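The form predicted alone is given below as one chain in structure tokens.
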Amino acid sequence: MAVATTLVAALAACGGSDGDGSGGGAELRGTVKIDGSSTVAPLSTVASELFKEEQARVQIPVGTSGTGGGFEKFCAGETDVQDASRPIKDEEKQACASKGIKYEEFAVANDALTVVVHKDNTWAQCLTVEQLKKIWEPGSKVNNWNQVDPKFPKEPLKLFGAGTDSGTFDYFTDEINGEEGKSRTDYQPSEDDNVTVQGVAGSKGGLGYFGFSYFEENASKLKAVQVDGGGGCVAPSVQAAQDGTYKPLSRPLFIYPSAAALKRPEVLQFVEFYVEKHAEIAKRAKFVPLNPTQDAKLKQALATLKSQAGK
């Protein structure tokens, strides 16, 4: 383990640690600033908690201003690591370039974006992509479940979902409506997925969407809808995300570390730790671990970024 070896060697050189996080001179101090996607936040939170077991004096605040809001901060040099539930956009690349911010894209886990309904919803067991588009497309006037399918009851449809700064919003609208950022606007948006949980759980006719981990955390309050992307109804799950059968709402999740930030030892060792432990982090945060091809690309991305940082 490259990171573990680095940490052990550093501690040994200074007489080791007393085990309570107050070891010798090799102990790291400082802050690693993370912001961005609320979907990716549980991954970075778990990574920070595990890392702090070894380096207790490193502070690692994890913000959730959304993928778009996070990139604004990251490309202004205000944060060290960007959490993102979609790839960086061209305009964001330009913003980073204008400030001299260099980075690499690290896919650290996979997700199954989950459509959820109220626990008492007995009719919407499976929805097709076409039905989801009918609900969510720009200008949609669908406001009752029987407008989605005449077999469904006359139950008012109340919609909750990601805010426009969210990568989840970008991804969902692209896959369901056919164009990123295009959506009806008369729903309750939020960058905080817990708001969507509360909204759907509090309305019998509620429907919303967010990352799979948030559903697993709230499975006692909500139901996950199966999605038919053309090959039949498939429920979101770890296996379905890994084997590609949950279409079209499976996706990779990313972090973007700054090359300049890697010049600071606390950031370098945290990012190395994140990459080394990505499978454990994904499992603990209830996401889908990378496949072997993704793992190899992640390690190459780290090597490239370290080269840019002169490490």
Given for the second form:
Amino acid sequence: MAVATTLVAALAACGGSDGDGSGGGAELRGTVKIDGSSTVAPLSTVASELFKEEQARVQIPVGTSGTGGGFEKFCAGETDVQDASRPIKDEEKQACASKGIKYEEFAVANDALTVVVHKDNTWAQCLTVEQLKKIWEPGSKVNNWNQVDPKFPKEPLKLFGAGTDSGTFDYFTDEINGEEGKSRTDYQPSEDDNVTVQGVAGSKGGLGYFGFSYFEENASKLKAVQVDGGGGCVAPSVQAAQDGTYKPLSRPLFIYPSAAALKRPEVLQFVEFYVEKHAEIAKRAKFVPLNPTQDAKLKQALATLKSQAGK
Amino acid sequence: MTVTVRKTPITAALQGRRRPLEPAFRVVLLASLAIAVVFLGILLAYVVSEGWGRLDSRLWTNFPSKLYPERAGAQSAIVGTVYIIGLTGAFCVPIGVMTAIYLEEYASREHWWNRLIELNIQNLAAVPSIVYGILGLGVLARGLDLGRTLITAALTLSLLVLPVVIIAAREAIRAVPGSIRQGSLALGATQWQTIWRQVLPAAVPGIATGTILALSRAIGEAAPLLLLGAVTHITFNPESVTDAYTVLPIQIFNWIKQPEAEFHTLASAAIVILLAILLLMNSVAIWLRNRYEKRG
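Switch from the form predicted alone to the form predicted in complex with the partner chain and print that structure.
So here's everything in the complex, that chain up top.
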């Protein structure tokens, strides 16, 4: 907490001197419209709040229509920046192209989908992708832990997971079951990950999955399972998500700024700010910051987009 | 608001020869009432105790913040909700009441098209709200190019609650005794004067109750507004009807989904605010009703 306070103070000081110095006192106005994935929204919200500390007059509403719903608006030219928890799909690319919307893909942070079990679960230290698939694949009849692994005790398995509309569900099913959207259906789904937290925390044989930030916030109530994607058991952590060893459940999170919107100074400055401060934004939104390779790629993407926008 | 049992000849006669079923029936009725009241009580007690820590001025003087939960507030959502309800009322009450007057006082049930209109209105009242959201998005936001703005939201919610307002207003107008109309007409008033000076004032209590019920539905809606682009994080109040906005149900929904426990407390506090606004609206309706009932 003390660290956070110091950080805030330092930032505020930074922001002040920045505004007076390099900004030349030019106060920006206008609106930067952001919409898209609710997973990415915390990142963009934090970015907008930090940006507002420097440019108080710029208004940055952040919507959460979901990645798909957001792309629909973005490709209709209704929003300036799109939040996405997966890369743009082909039909969305076509929709954007038909409206002449140009954009660039910016990976701005990483997330580690975390598989969690009850605190008193002493047996499931590590699960392989095959075991997870056995549990979650469509038509799976696994309903007891000893069916997952004969060495596990006899304990009814209670499953909690993401709602089918979420990018989390898409990603998990794609990586674990091999096909996006395919999953057994006799589990308790919820769009609100807190429901999954409570469900798993309340049943000894519980198992669920969600974004890393929900685990961090509830680490005292739950236990994260190590995942073996073929290269040995790896626990979800900032380090493992960053260096790519937490496979296959770590994923990048994206924003897609529109080239046309970048012509407006408030959007340009906001996107530049987002790129420059991405590590701090990710940390404060409780996500995993980019690794150096990703960082270089992000800078590259910004340069490409700026040249497209004629900036 | 106490209900007194009037001593009509029937109740008096019944008291003379009570049957064993009578007290049992009364218990069933009381139990039904208790279910509604007890659940409302539990809900109120729960949200107030959950949100107590944050039920202070920060809630309505500050804007939402992801970085500083202790500073976060719901001002933009409160202002957005008040705007939307005000605009929705301004659109749907005049249109709804005028439609009801036409259907009750002018339209003849012998024409098939009037019966069709009636049937349609009754069906529309049962259409799920998300369908209105799709309609608003397609016709208002995109077709008329109103965009994802306050005015689109208010017009969509007006459409959503219009059937309820019409049905309630019709019931209220129908309940005005025909003798009042006949008396007014006999004294030489025109039909318009009769409606405006006699029928409508007598129907106001019923219309007010129906309108408040309808607006109470509108105030709690989140689904169509999510589709219409109400944003979840907004740190400014709408200044005109073409601005972006958010409303309390969406702000509450967003806070509940956050991983941090502080936001869950905030969500409960915001629910209390939403209930307070509802209560305020209900009091206005009751005040209106009493005022007009005394006159009548």
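Numbering follows the first chain given and starts at 1. Since this is a predicted model, take the numbers as computed values, not measurements.
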| item | value |
| --- | --- |
| Hinge (C-alphas switching from one rigid part to the other between these two forms) among D111, G208, I34, V267 | D111 |
| Rotational displacement of the smaller rigid part between these two forms, which moves against the larger, in degrees | 19 |
